[in-house]
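The chain that follows stands alone, in the form predicted on its own, written as structure tokens.
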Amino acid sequence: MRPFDYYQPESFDEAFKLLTMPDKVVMPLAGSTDLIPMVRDERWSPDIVVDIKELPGLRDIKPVAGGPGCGVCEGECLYVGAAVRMSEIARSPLVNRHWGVLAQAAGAVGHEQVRNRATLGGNMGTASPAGDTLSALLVLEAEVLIQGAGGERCIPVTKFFLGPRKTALRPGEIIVAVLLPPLPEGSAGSYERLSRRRGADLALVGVSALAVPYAGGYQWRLALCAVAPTPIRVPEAEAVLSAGHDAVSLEQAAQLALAASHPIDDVRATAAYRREMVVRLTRRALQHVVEQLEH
């Protein structure tokens, strides 16, 4: 492993000054259970890496009103800290009390020691399209909020993964908390993934799905992550369900999320399998929300 200097800052400006050192390879640490295997098979080359996961805020789960910086958030938004860890997400009462597909995909990272040092920022930052906790924050219509050296900004979730590995953070900047706006009592989702063996392995197929009551009926999202270069949301498949949600229409927008897909072949599966599973997945995510709704 190449050496490289650790500083942990004790607040945002001294971290911030460290991030956009001027001729260094800067990078921020929280869980670090992507950071250090990356060092250590010299993919990533660091000369200093900050530890960010006791700066202000960034281990906090916590109601908050309106949002801080952003505004989209109607009532009471949920404030999830970047450095929270996903173990402490899947317990948490705050996040299964209306967020539980959240909780879901928290919990499905990884195995038990890998969940309780990996973050939910760290899982975002990485942006690998098969990230458990992506889908999760598209069909909850997250907020991301960002910090650095010029200060504090918001964006929509959907705006955030630009492609594998790539995000809209800019340099020197880190995610300091996502922002879940409120859903309506009744609300139900479900997560669903498939990987070569339980725990401790990425997943080949992901699918997040939620319904929301709206008007008399059910609003639908649906969200798949590693079938495509970033997660993405399946809007013809929401609009079927949207419409109802019977046997047909399920199978319908099952079928839809498979069109939607454009899985790779890897070292893990081929894309035909992919694109096969897209399918089951999907049916058994919604037939879960439906049987929630049912009872």
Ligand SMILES: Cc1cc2nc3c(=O)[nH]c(=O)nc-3n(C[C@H](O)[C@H](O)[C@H](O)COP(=O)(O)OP(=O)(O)OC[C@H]3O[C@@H](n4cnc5c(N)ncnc54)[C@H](O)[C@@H]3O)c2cc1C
The other form holds:
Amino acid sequence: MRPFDYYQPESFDEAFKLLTMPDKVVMPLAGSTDLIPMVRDERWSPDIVVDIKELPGLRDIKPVAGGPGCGVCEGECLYVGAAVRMSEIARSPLVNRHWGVLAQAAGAVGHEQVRNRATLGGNMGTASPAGDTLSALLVLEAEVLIQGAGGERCIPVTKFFLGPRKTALRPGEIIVAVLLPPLPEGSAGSYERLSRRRGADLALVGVSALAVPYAGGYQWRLALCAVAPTPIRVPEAEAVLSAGHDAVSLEQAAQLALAASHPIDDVRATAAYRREMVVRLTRRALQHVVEQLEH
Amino acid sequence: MLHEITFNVNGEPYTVAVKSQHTLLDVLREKLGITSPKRGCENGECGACTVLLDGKPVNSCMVLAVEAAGHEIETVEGLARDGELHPLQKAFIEHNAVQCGFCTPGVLMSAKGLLDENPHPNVDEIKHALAGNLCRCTGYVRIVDAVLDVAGNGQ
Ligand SMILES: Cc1cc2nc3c(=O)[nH]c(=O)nc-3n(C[C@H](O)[C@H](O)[C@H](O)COP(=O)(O)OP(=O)(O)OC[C@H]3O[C@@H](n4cnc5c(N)ncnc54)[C@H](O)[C@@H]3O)c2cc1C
Ligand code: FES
Ligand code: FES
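Follow the form predicted on its own with the form predicted together with the ligand, if you could.
Below: every chain and molecule of the assembly, starting with the one above.
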């Protein structure tokens, strides 16, 4: 592997000094499951990697009252540190309490060895359109807590993903955590995905669906990954479902999900196959949510 | 950049000088002569390099050696105790779950990671835990049977 220098700063100040070193390619490192293969393939060439996973607060999962500084969450948010591992998210009783769709998505990443290393912040930092946790973060309307040498900011996840491997992070900034706004009792979610090899391949299509009790009915949210340059919400389908989730609406929503998808041909699948799978996986995800609502 | 790191492998402390870009797999095999973790794909796909890091299965080809500083590593070399094979090793022999053997150390460590956390897994839990370990020889059936046997769920 091409040589680089590794640092593990103990404080944010020290981390930001390293992350803003002039004339150097500096990259944060968490679980290294994307970074090491990329460096080995000579697609990324960092001069310096800064291991951020032991920074204070990055491995915490905890309820917080209101978002620190963001003011979005009125009730109790769930704070999930950027360096929390997928296996921890998948098994976390706190995440599973109301935000289970994220636990399901984290549990779908790679295989056990990968999940024991891969982090939420790394999945977001890589910003692959196929990243499994991204559509779940969209339906949960997560806020992204970001910190840099200039201070802290919090942005909605809808403004975070800008394109394949492109995020709203400015040079030297890192993701500290995501904040999951509270959901009322009786909410139900589901993540469905398809890949070529179960356990070690990116999603060909991923679908997150969530129904939230609202004004005597439900407000629905639907998001897709791997079918556009970024993960997307499908507001047209959400509107149909929120008006009533009978069989006809479910089918209409699946077709609207298809209309919103613009997948590409690549080594994993053809665009045509992906389009077919958008319909099927959307149906399945919606059906799973309906089953939970009826229980 | 050179780092002097200390970590435990199978309960024994080791202090070694490693470069930033060295993986844990590189250092176990080339510096410590611990060769049960195999170099397969070096890409996280095959699981032949699986070791336990603080009790959890990880691909050692995707961990920097310097990240292991201060942590506990377990490999197949540490499984046998006082000349007595580990129950998983015995079961793999009894069930003929080994053919060429290249995948076996990684499979054993994934299985150990599972049993340490969940001593009585069912077939689905075993398959789920071993999904990151490719075997080109056995067809997996005998591997799953061997683990089931140790889990006390064999037929
Ligand atoms: C065999 C295999 C299977 C995989 N399967 C899947 C899969 O099924 N689904 C899936 O979504 N992904 C999969 N991946 C990709 C990868 O595991 C995930 O994207 C993972 O979440 C990356 O996290 P990490 O902590 O390992 O990231 P790292 O490799 O440490 O970092 C990834 C990128 O994010 C940046 N970064 C890391 N943390 C932060 C932070 N806090 N703030 C800002 N930037 C940061 C890094 O600089 C780097 O650019 C797989 C990878 C492998 C090797
Ligand atoms: S060599 Fe590490 S997973 Fe294949
Ligand atoms: S025994 Fe040959 S690869 Fe598994």
